[in-house]
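Only one chain is given next, in structure tokens, and it is the form predicted on its own.
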Amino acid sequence: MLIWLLSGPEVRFWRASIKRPPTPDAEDETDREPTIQEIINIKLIESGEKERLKELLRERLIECGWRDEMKAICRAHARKKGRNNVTVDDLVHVITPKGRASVPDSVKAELLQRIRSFLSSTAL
């Protein structure tokens, strides 16, 4: 969805996103310490473990049929609303709650174990 902001003679386009957090002020960033979640995320990225975890997640979701199930839900929604009347934002809105709820517990447990292993091997 595009939001038009008129300021003087120029027109600016802003892309709205689903659940996008507000942009923090630069001043706020310099005064605070990073949270433990931010530190873990940085360590995961720097080590390359985040990409390996994402790839493992992709593989497991394909293996268990989750991806095909989500495709089927998207196709059904597109057929219901009409192919030309569906946007990516519509699909994201429809599929996100169903997708999150239907990730198998075994996949969640495996990822959690890998993250725990990473954290125990990394000195924070």
Second form
Amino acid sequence: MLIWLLSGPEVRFWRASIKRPPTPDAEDETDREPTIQEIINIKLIESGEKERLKELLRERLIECGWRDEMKAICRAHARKKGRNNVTVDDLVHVITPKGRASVPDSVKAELLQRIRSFLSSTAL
Amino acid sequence: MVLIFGHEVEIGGVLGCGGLWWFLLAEPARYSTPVESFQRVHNLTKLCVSLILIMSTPADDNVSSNSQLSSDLFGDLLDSIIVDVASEAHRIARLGLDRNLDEEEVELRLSAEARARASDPSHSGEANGKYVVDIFGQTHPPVANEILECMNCGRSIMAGRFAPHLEKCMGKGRKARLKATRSSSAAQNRYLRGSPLSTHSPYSNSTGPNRSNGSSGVAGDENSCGSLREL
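Output the structure of the form predicted in complex with its partner chain; the preceding block shows the form predicted on its own.
Time for the whole complex; same chain goes first.
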């Protein structure tokens, strides 16, 4: 009976109903070559270097008071907007330009140095 | 690699062009005038330099792409840290913790004032003067009125009167000490005189001033023995 069901013209309709377009991820992966940036990113994460760099950056920014500055800016903004009307997105947009600009040069140089040495050590 | 005019150049290329230049220069000069020979040298130099430059590979790209990559990665790290800071600040703002940090003393003062206003009998919330209205609008009777059972004597006592009852019942007060000493001295008397004591209220009054507070049962014994002998 099953064989009878599986044969015959109706099966085509069934198969057509089951058939779905492939999920986008599979399509994208086969079409695109991973960019250099992605390869580096994966290498960074896999070796654990990204986590170390992030911890180092966080420590340096706390030491130099950058974090407290940003928190003060957030507090002022929240007070202005009303405490219950702020969103994380909002605060991120407020801090990002000021934050990027006010990173001390020494901190930035140190991190860039370490990133570059990692890049050269992974032998692209 | 040699850097000429910011371009990385192969040493071989430099030598080759140099040789070409020298070779061309060493051709027997058919031109007699110094000006023309100078022009010839000038042209040859330009030719060789341009050959060198054409053959060279621009080194900027490698360095610049590397630094571009580094800056991108740094920006990535910085972004994730910014998100951390923002989410923490958002949490503090939403929970009102930043108010607590800075303005605690102001809030304390305000709450003390509110309490004073609430306990003021002229306040509208003080319709019946016995109860105080607190900030949640609840009233509490001046004496806690939950009933508990004393673990010493087994009586049921009101919670607000529990501590004084325990004092009397367990041994800090006079009567409690007398109770304890009476039971021990009664045993002694029975041994000594063979008659149990029935009245102890008269001599308890008289020995009140003699007794020191918190004295042990031994001292109480002495005292009661003394007072017994008195009687």
